[in-house]
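In the form predicted alone, a lone chain appears below as structure tokens.
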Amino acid sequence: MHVSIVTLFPELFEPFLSATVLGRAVQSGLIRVDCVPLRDYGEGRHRVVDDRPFGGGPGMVLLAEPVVQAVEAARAAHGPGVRTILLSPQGRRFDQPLARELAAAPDGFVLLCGRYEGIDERAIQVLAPEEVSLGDYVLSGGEAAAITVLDATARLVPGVLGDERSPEEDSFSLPDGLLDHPHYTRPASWRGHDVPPELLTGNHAAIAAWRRAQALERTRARRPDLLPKDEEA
């Protein structure tokens, strides 16, 4: 998997990116991410990429020019079929649906990230990228939401975690798109606390059938907008 970032803040990613599942999956060479640092398209001697917007209102606005220009650069380390992504409050709401898409773009993808009030209307009609949200807030810029799109996609690339099952098993990745069931390690009792008995049985059609079924119950109980149509009563 092939990520490029298009980003005022390359230095965000750098800790990302040199630790735990992310770090590991980079230096095997499993994903690539390249960072495109914006600030290098800037305009002038001071490289200039933001200024204010036409018709008065508090913040900055990203510049057309440096942005399409960053966004073209990167786009050119990729396939043809590359995806372009820009992090949004305006767009589709991110999910593991469109995470696994993105994982499997055979071309990659490249992750735009504004700032401040916003990035000039006629980039975004230039490059015409997919709008994607993480959710109904504003941040203050999309680094967060690009760290957020990145390890969701990476995890499901084959190998890059140590059981290729883990993926498969998460919540939403669950038959019917369910939310995970309980987990529990040693010891078998804690605190006054005991490990459910169907667990501790040895058969796997038992703890199949309880894992389905406490993950019905989670579901039904927090997110009953997932529950599928046989499952709402």
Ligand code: ADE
Second form
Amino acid sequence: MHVSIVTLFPELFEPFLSATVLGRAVQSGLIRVDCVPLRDYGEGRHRVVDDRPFGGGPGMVLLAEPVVQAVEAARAAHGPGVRTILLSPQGRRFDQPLARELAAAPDGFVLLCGRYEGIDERAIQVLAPEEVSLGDYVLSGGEAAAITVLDATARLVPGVLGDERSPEEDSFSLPDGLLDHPHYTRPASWRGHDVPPELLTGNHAAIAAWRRAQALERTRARRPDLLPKDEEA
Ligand code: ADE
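Follow the form predicted alone with the form predicted in complex with this ligand, if you could.
Now the complete complex, all chains and molecules, led by this one.
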């Protein structure tokens, strides 16, 4: 998986890219992440990247030219099928199916992090990115959203998680997209709370049946909108 991130704040990504699961995946070459500093494409000696909005109002708007140049430079390091994604609250909601799609995108993807009050609309017209939102709330910039997209996609790349099966067993990834079942570890009895006896039987079919029933029950209680049609009501 090859991801390029166009951002005014590349330093925000460094700790995330050097630690944890993602860090190991980058080190081992399973994923490649290029940060493209928007500031490098700024105008003049001061590398200006923003200006006041025409028509007035608060805040600053990112200039079209540096944004387009930075994204074009980012795209040039990918194959022709590269996807360009603008992180914005106005986009398609990010979810597990989209994470799977992006993780498997053959020419990778570019994440464009917006900032301030927005990006000059003409840059968006010229780049024609897909717009992706984390949810119905406003972040102060796209960076936190980009890290989320990066994390959710990288862990789906084969080999990134130690155990090949684990991403498929998470919430939203069971064969029918249910929430995850509860998990337990030692001790079997703790502060008067016992681990469900089904998990201690060693009977794999019984354990699988218990987990599936729990996943269904949780999904029905917490997210009935995710229930498969034949499990509704
Ligand atoms: N940038 C600002 N708010 C956002 C959101 N909700 N999702 C993605 N990017 C954003």
